[in-house]
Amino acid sequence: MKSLNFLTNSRSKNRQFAVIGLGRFGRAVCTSLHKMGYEVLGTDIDQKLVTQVLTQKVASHAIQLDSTEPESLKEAGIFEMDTVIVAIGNYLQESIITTLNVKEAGVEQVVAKASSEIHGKVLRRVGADRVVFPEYEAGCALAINLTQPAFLERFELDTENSIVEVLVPEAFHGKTLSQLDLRKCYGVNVLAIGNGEKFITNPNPGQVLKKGLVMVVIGDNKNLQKLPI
């Protein structure tokens, strides 16, 4: 069953996105961006890696600019994005000079890759509001879905707490909210229950779950690790 995006859809559709650097990394930003109809940016300094994105159609726009050089990216409208990627993993100096120049001329979020712990600690220092490693990231949610395969979607609100979707299980089928006592029980709590077509915010405690809806639950990572599957 596909996730039904409650907390993808709880956000603005008006926001606009900057990524700078489209390699691997950052072409998947833009593509996964673009497809839930966001307008996106992309940027290179390597003409051949904006005219791919270019052919591929994974952004609304993508130019060629040194992201080093501010008044480039003022002049390509950067500094008017609501959220602005950082996608130069590799080259470090640029990583970290692209990151100062956005965040000081007022761009509201900054994300920005790294590639090492260090790294990571300088681009945190210089403004960015928050640092991605992709491969380690990319482990920990593979490992989820290898024991958590019922966990369809999850929002990360800190290092320890997490607003999670998860199909209802087959324990929890024909119960009340009340009958559960989540709360008592796993120290979670319950936002929306919902199925294809619509999500209930705040459900009452009588609640009936049924096997096959979803659950939008949010709680500490440890917490949310022990509820059935």
Second form
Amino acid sequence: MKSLNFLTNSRSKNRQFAVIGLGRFGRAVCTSLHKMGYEVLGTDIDQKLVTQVLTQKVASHAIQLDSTEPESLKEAGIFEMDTVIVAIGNYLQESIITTLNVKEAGVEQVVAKASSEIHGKVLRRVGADRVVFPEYEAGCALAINLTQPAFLERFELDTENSIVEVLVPEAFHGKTLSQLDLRKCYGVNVLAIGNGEKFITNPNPGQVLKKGLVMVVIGDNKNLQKLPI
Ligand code: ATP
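So that was the form predicted alone. Now I'd like the form predicted in complex with adenosine-5'-triphosphate (ATP), please.
Full assembly next; the chain just shown is listed first.
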């Protein structure tokens, strides 16, 4: 799940990203950033994976290098990037040395993939600003999705509070926000209402909810679960 600080930092304009390690995770990060229009440099020690990324056009640039060598990273311009994602999970030594290299060279935001808790601890010790556990996080997300399928999107503000996107439930169809008084009845607030193309933020109390529309709701997780969705 996402953390607000990271999102704020990584959304500023013209950010440049480098992804080190082009396995499934690294390639997925490259593809998503590239689709969102960011400059992404992908690197791997394996030339085949570099060529694949270039052929499939899932990154703006791709270079073959050994990320344990600071000189190679410097030459490739990795140290000038705003954010570097170290997507090497299985090669512990390489992952740790790479994280240390980029952090020591002054890269502002370093995100590192960990394959175990102890690996994560070491990555933090060598300076990683954020450590991700993709398999663990995907497992948690799946469990939430299986138990709360009605949440289209979920953004965790902290361990207790979230912003969720839900389809307007049947029970709310045809009623105004003031009639529903969700703050009083459920302890949640509606931040926006959307029709799939456009959102109205801070909807007024007279806004009528209709089936098929989407509501963006903020609240305590326990209260959000009480919504009749
Ligand atoms: P996943 O598919 O789950 O993302 P994986 O098993 O494909 O993981 P890892 O073993 O975590 O990949 O490694 C990711 C990539 O990192 C591999 O493609 C590997 O070639 C690359 N890699 C390993 N060592 C280095 C290094 N020293 N410099 C650059 N890339 C490296």
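Numbering follows the first chain given and starts at 1. C-alpha atoms forming the largest set that superposes within 1.5 Å between two forms make up the rigid core. Only a predicted model underlies this, so the values are computations on that prediction, with no experimental measurement involved.
A displacement of less than 2 angstroms separates the C-alpha positions of I20 between the two forms, with the rigid core held in common. Superposition on the rigid core between the two forms places the CA atom of L41 less than 2 Å from its counterpart.
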